[in-house]
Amino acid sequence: MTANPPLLAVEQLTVSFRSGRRESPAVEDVSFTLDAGETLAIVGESGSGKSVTSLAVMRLIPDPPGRINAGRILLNGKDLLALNDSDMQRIRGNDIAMIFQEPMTSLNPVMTVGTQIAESVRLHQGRNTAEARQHALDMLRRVQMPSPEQRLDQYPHELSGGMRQRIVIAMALACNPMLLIADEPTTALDVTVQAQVLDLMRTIRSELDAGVLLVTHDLGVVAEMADRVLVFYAGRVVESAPVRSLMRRPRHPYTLGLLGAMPRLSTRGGTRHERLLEIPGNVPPPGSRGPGCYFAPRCAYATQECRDAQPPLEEKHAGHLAACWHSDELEEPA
């Protein structure tokens, strides 16, 4: 018997951006899979290629200056990069939906929230105005919006940040997508609202059996939400592992540095904050990366081998992959 293909399979994806006459890769040779009902987190610093990868899956890379140079993006075995624009429009918002980082940039300020939710329902499901409005109301109830009948006819500026994020989630889920991409969905929210949004996303994932691609820099959110983790650095995947395996024993120095930079509390001799560790240096910009490991200039474990040759992404433990020549030498995380 042939095993079912993964819900999403990204194969050797490369995305570049042009500046003047120069074209530089922002994402290089990235491959991963995501199954239905699974949450895959992508983590890394700003400029690591996380959001570019998610936009590539949606086919939303601005061209120009961006371009998908190589690779395949398979949704249930169908290559999205081979589709024409009209076919992709039918998939985007229906089979694949995206929750953006800042709600105000993805909401129309001159349309009521009910109209904006109903718009995708009319477009993708062919419902009339009354049916679409009722579905919009049902979606507001589904995302636990307070006083949903009142919110339906309000404008985005009349709502709080947490309410606007619920509107964006309601829009994304209006057509019951099989794949949900969440790009930093809790960044601008306070901790109470953040917890509510994460609970909502867990509930929705369970109800729809949807795959969730979660883009974040917050390892606390990753530990709470994800099944597996991809660690991006300078446009490449440097580590891939089940979330518990990665938290307990990272196999790449960059991941170890990210874990060391997480806030921690110590109760020895009373509650106090421990000083955060830092990773020296910065992510190298596209076009200025050397032939070896891109993390080598910032890495305490780097040798001449690291500076000369890019290490392959290979299995270090069961289901745990890393691109590092010195994985077995890393210290245990704090």
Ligand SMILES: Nc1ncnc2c1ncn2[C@@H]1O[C@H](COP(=O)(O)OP(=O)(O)O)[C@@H](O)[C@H]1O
Given for the second form:
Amino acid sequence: MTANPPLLAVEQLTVSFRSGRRESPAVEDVSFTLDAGETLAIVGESGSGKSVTSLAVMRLIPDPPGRINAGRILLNGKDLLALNDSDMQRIRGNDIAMIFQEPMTSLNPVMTVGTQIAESVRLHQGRNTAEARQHALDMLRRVQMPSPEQRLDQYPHELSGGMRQRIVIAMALACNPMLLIADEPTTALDVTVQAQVLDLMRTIRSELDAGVLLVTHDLGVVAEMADRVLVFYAGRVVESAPVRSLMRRPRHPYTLGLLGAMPRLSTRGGTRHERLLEIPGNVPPPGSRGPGCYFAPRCAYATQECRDAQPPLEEKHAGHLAACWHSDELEEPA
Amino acid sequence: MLAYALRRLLSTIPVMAIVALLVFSLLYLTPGDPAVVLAGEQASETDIARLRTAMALDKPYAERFLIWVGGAVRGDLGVSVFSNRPVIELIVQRLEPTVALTLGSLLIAIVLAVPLGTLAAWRSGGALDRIVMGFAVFGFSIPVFVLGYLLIILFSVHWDLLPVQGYRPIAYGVGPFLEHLALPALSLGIVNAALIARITRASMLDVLNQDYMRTARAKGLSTSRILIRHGLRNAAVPIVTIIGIGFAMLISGVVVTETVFNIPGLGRLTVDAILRRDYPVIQGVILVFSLTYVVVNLLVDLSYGLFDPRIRY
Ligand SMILES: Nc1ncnc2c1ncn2[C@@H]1O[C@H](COP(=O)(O)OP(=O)(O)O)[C@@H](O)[C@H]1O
Ligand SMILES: [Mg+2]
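Next, report the structure of the form predicted together with this ligand; the form predicted alone has already been given.
The next block holds the full complex; its first chain is the one shown before.
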């Protein structure tokens, strides 16, 4: 009996960056899977390796200074790291598409948005200019762009941040990808626009049978959007669980801290509070990490065992994995 | 855009007026009586007197200037003291070789430098980058006349591939025209190529680090399309600017190159006129060079809007 392979399987991925003579890992031994139709969120403080992981899936790690040292990235069972450049180009923008964080800078300033959306359809689906333009217009309607006909021939600088992010989303969806990677799609936007864009992403997700890898550092977004969550700390997965299981009973002290830092209501007095960094201390830089758990220096539960040995990522409950020696001692979030 | 073009065109008028005033004053900045200067060393007293009335040198300075400008605007740049022929006629006769040389070397410079600079940026720090930048330093430091003689020795004397010197008008056949143009255009083009390659590389390096270039890669575009369609257009404004500036250097390069390769163009006309102290010709040539430069700058300015829609006039 052979089960279908998952849409995406990342196996023991390690990515490092070189600076001078030192090569330090940004992502270490990361494994996860994602099925079609599923939304998997990656959360963690900034610098924890979320973007590096998503760029690695696209094979867009800037090299130099970056390098994928080890691991496999399987799309429907096919290892992307083994492909040559032109085969990878056929997959990018077609099977896998990406929404980037910065709508202000991720669009080409000297090309009309219509051309930018049409570009990948022409490339991957061989459509002619007129067809591709019509398709771009359809995409603009799909991302609920106001007066779409008029937008086609506008340049990015003529549009607001929210509209630009809709363009970025339209570009990503243009070829109906089976895997959509969204790296903090709403972080750079105003709160009201954030809500609109999240709404849009939800609508699109329900129309699309794609798997979605959603990178965010906002647990409010995770609760609203995701099926499962990966919690990253210092480049490693420390917890992996279904959203409800994670929210109900986190099995890693770091996640507990994140949840404690999350405001009960996602809005307070109209503004969303960004309080992820309220766990005391900082992420240890790669050079100063001991043999044990990377979170130990900041952890209230840490013991000698934690400082001596890296805890493995183990199943603590059905479908709920955590890398902690003291999972069972954690209190439920207040 | 059109309104801006017109405004920019109008704004060149004061620039040209100042140029005209300086060029006109050239004659009066040299010591001595202009009539004596103009008439040359062997002129008799009557010659000088005749010249003085013919050129209205007995009129006040401002009036003379206006008379001269009025003529220049109608294409009358006076008469050569040496050959007694209208200056404008001499210039028109010598125009073709110089235009061919200038455009040819500009074409060579752009065709060489833009792709090389782009590749150097794309592979920055690598072997290709070092080779291209090495070439740029070499091209920029070697004087045009040295390079010209080197090319003659290699291509004409040693390999006997191309004519040593001279010029063939395009009307006598494209083949001979190109054969004669190749070496001078190359030796003049290299300096500019070096300059343009450096700027292209710097500008592209900046562009390659931009987020939208990563977006372009994420779409699955090929490297060449990313570099050309997404990269070069964004990098274009500094490149076009340096091409415009390089044009000014071409003008001085033309004088040297035409001498080395014995090309009967405006550069040679200038040199000859200076040696003969043929002031009307000197004035005419400088005026033509200045006008060209002003026009090129105007075109460069106007082209910015074509490359970058954020530039509004
Ligand atoms: N282009 C780069 N050059 C050098 N180091 C990088 C680069 N991109 C990422 N890194 C390293 O990888 C780490 C993780 O970065 P990233 O994945 O962007 O974090 P985030 O979780 O905020 O998305 C950073 O702390 C940094 O050390
Ligand atoms: Mg990031």
